[in-house]
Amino acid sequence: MSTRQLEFPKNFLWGAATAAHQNEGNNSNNDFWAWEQISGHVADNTTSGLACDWWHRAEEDFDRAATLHLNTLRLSVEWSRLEPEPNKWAHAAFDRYREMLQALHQRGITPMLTLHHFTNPLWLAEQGGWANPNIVNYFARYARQVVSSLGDLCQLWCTINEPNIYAAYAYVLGEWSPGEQNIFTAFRVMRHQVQAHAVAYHTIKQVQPQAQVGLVQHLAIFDPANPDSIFNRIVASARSTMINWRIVEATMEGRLKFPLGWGKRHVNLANTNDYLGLNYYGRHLLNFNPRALGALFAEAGTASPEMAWPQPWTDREIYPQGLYKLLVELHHQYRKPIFVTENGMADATDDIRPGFILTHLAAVHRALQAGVDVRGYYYWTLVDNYEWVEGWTTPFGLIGLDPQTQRRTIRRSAQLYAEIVEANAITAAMVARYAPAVMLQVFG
């Protein structure tokens, strides 16, 4: 057998991504609870519930990590415990973090903390929520009273989740709470979560000083169905300036440009952030269609013949390739650390999961050997949990779950990821035995 393989640097963080909606069960008190319990607005027609259960048990899948060798572990609040009415704190919400993340460290597992990832409280989502200016206050003084009471068990924060998936999903799609399909209204929302995102990073680097904060942004490549086109080139590279750029954009360079502003630089929003979080799911194929505004003018192309692996539940192709040019890209463009912050697919047969692993973590190797400064990798996701409009339909986890029993089940795909981690190496042999197929993916 070969003796090739992919080292990865010495102190190079290994995890998993998960969102606290998602995991712990009952946030009975936010918005994409109130909006799930709506019939017709899940795949499966089907509650979060008890979710993984994490309010009472998370030490266990803590356990579960720690057994996989992970030494990090992104996961978040919820703004809806902590805060759930405005400027009252509950107290016994944020002991239970304590402990939480008190478990983490007893475990040697580092914690990342994202304040925002989707959900508002209802008192929030009745005053408009995102769309509400009055927002970024509310934001600066919710991470105040957090990092306040939790910093000193966590140096990494993420301030917002994927703004332009939350903003697209809830204001343009209407598939999220509050339901609305008003591109101008997500424009307006993608804008106050960058003054909040800005805000909340000067907060919190008042109140910790140390603490490495950065938002978490979604990029995807989109890419015209027909490069002949020049109508699919237009409306391919709108879509990736509009909703990948624009937000990194305005936190780096602290211009709001053209839709989140008409280009006025302001000075509070620059350089914010320490480290730049990416969120990597695969590439779009784009068709022009002159009737779609809500989407920019274009539309899903069909999947192009070299793709790999099928992903029946999503437009997008599997794309490794795609990883390595969005690492480059930001590299290149901003020279900040990069934490690859969720990347990973749903596979209820696991039998695709060990290939799409083992051929992202080689991009993100090719990365590193092109001089760029990546920090870290988060699988989505640990367990198997509740994906939003998805439900229960998508099982993304390293470890499978039955919700009805709570049942877990450890997966082929997380006994490769452990094996990477400890070994702190893609190895011939691990290619050789869980995916064979992508041998020349990973080495070649």
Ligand code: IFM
Contents of the next structure:
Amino acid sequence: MSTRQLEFPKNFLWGAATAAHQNEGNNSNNDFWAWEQISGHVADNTTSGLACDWWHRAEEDFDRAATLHLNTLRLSVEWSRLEPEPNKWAHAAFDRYREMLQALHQRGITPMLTLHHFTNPLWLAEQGGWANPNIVNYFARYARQVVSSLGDLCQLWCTINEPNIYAAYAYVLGEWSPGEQNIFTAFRVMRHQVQAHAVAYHTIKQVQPQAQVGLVQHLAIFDPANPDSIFNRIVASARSTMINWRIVEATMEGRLKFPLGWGKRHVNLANTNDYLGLNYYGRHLLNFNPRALGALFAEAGTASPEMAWPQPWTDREIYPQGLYKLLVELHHQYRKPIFVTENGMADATDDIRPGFILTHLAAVHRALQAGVDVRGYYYWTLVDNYEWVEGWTTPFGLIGLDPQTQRRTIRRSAQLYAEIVEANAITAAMVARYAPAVMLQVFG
Ligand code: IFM
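Form predicted alone already given; the form predicted in complex with the ligand follows:
Every component of the complex follows; first up is the chain already shown.
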């Protein structure tokens, strides 16, 4: 048996990522809850309901996370619980989050806390949500309250999760509340997200100067389905610029470039990330389509079968090299510490997930070898949870969940991940046991 292994740095953070609405249950005071109650909005017509019942029993899953040796967990606080009415703060909800954060610390798990993970209090949605410029001040007020109340238990903060995905689903595709299909509103929303992030960044640093604060962006690889077509190449590159980079650029360089603005530099936006959060899921292959204005003139194409490693249920391909490429690109552009704040796949049978985890961690390792300052990795997600308009159809968890009975099943990939975390390394023996087919991809 080969003794080859990929070792990770000492103090590397190994975690899983989660989100309040997807895990807590009964978040009935937010706009996504209202949205999911309407028939036809969710693939399997389910609602989030009790979700993983974290509002009452998160600690049981924290125990499981500790058994898997995780030393960090990314979770979010639910705005609609904490501020159920404008500027009225629910102390009992703050207390529950304090309990959860304390429970993590007791288990040796460092929390990373996200302030906004897609959902909005109903009062805010009724005022136009992220399309309303007042959101910037509302978000700053909320950030101040959260950090003042929970800051003694948390130092790692994410302001906004995947602003690009939120703007696209809620304002371009119209699949999430408020169901708009207006690309110009989407650009306005993105501008507000950048401004809200920056104001929250400064607010958090004022309250807690030692805090580490960052935006969490979903970055994908957009490649031309046919690399010989110049139109395909143009739309793939435009998609990458607009969807991947404009928001990150604005929060690092301070410039609101087209279509967020006309390139003016705003000092208060610049350098508002202590680290960069990267959520990565795969590669999209694109064809030019002159009729697809809302999709920036692109539609999904397919790769040649021998190239593709398809992901069930999406049009994106599993593409671990993409994680390496994006880590290197972020590093070259911005020289900031990076966390892989999400990476995962839905796989009910858990046949593909072990290979997915191994190949993506090998990509992270390669980036580390190339000098990229990657501080941690969060698998999405710990326990199967409510996947927005996909409902309960896409089990991403290391741990399986039957939402009817709340019964958990530890998947093989959880055992693999636990072994990697415990060893702080990937060994050839692990690959041979869990996913021998990817041996070459992992060790090159
Ligand atoms: O479940 C989502 C999460 O809320 C945000 N990032 C992608 C995940 C999987 O689709």
